[in-house]
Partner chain sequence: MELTRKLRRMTRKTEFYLFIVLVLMCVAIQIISGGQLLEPNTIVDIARSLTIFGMFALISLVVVISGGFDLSFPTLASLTYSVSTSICLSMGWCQETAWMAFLLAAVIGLVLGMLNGFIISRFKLNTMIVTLGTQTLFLGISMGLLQMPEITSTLPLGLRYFGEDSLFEVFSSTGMRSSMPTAFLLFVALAVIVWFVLRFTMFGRALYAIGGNEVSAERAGINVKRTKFWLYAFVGLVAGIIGMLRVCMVRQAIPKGLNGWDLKIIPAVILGGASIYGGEGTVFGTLVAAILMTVISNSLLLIGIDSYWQDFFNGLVILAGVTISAVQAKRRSI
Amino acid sequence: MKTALTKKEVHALFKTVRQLRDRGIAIMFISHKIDEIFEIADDVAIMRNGRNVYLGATSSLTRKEFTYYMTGRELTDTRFCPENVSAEPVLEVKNLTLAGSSHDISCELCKGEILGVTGLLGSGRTELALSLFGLLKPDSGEIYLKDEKVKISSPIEAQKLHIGYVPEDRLTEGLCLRQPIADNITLSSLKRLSSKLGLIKQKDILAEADVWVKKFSIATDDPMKHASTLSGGNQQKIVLAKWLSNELDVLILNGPTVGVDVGAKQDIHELLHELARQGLAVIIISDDLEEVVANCSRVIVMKDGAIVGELQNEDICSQAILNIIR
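Now I need the structure of the chain on its own, in the form predicted in complex with its partner chain.
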């Protein structure tokens, strides 16, 4: 599992792996990333639902067949086409500065848009997200929500302003792993689900959880099982469900499909498209260029704490983004 390594380190690892193979050592490489498998593996055994569904050389396998075997479905890469983009921006950031990470950031976001924020590690993109959610205080600059100047001092404030944040690390920041799935899904909407006296009935919790389990096709037979029993992709789905359980104007996602299998990745992307079409303003922070290209109607590229470029619609492609970063 190499989700935490950067490209350089991946290359170095692959070099070592090939050397070991040439020395006669048999290597079993376990991964769900298509690119890695096609790059490093001579043969591949694909497993799904506990069964071995394919066994053979990677050279005689196409990418489409690969995803089909892994997920049991035909997956098509649909690019996001924005509809119903509002004329007025719902979120405006003006000259936001966070000492040590970003300076003079200005951007705006309209309803119906999916804005991608990308850049290398350390470019300040996560810090930007955190300051929009009240986890970091900006040293200067202003944030406007629906034309009103706001001060987002804590996650509780951000929630009141209808901003949601799906964090980078769902395991430590997004979920209570030893709590039931249903409790995790309803954690942010307890007030809404409680009666006038402030009492909460278990069946209301389960009903709400069932709605989201069905809507997001979350693979579980019992929403009272612990969240730790779910795969990465399904866990990410319940973090999403937790936020969408509330009425949101802005949803920020930091690395939404890190450690998520190809099928759930597609599901999550489709969900985001649908949400944007319904009027949500979405910000995706990601360093997966494929993800950014396929899902964003606008991209801002950050480097060393400043915005160094912006791309729109058809101009968005991996090469263009890389050009800007360099």
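Requested next: the structure of the form predicted alone (the form predicted in complex with its partner chain having been shown above).
Next comes a single chain, given without company.
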């Protein structure tokens, strides 16, 4: 299933699938999304590492059991609790306006916190991220980093300002799929790894890649294999490693776990929690409310290109966010 489908389109598709089932047509539905399986499947075969580990009625499984069979481990729900949040913001946005997408956006971000930005499609949330990374040029407004007014005119400028961006579509925007894993990981670190003459030794690329493969438990036996050989979760870890191999002050993630399985999803969330505790300022842009609630200590809700509400800490829950959106 294409990740570009909206929730409304997904529900319409499922309705059609059920109608086909009721007409006597046998359907095989392949997905790693637990919600989809429980919504549409009568029976389920769960595979792990090339083997069938469960076969039976979907109704006989709890979600916890389903997760265990899929990942081979017990996953626990964890909610981010900020530690050592800086008193002063590292990033400030003042009255940022992009014609046709957002207007008068003002917010701030401190080191050590994870800020969530959520809203429906067309709310302006993605455009905000793109403007902070230099991919869109604001019509008006100001951006400050560590109390200094900056102009982010391109991704190269954003990188110089120690801002990293993980795009929503890693396949077309975040990775060079036909290039080795090692090359993808070091893509944003080439200047640091190069000599005064601009030469880069292959052994330095492999050494740098090996650090992040081990640190993020990327499932590969050879970093020279193409990135396309990995699962979605491991590919997403490569995109993260690419930015974290540099010194960052701000990390922006647009849909950080789109298209990854439940095990990789928890791994990525725990990684983001640890990065924030180490002092990184993180922005998560997502319409996955469970993801926002579990990982953000402050949430900005956008609608029709404007910020329409803000929630903090214990006030953050899915229903509160939905109440603001509506």
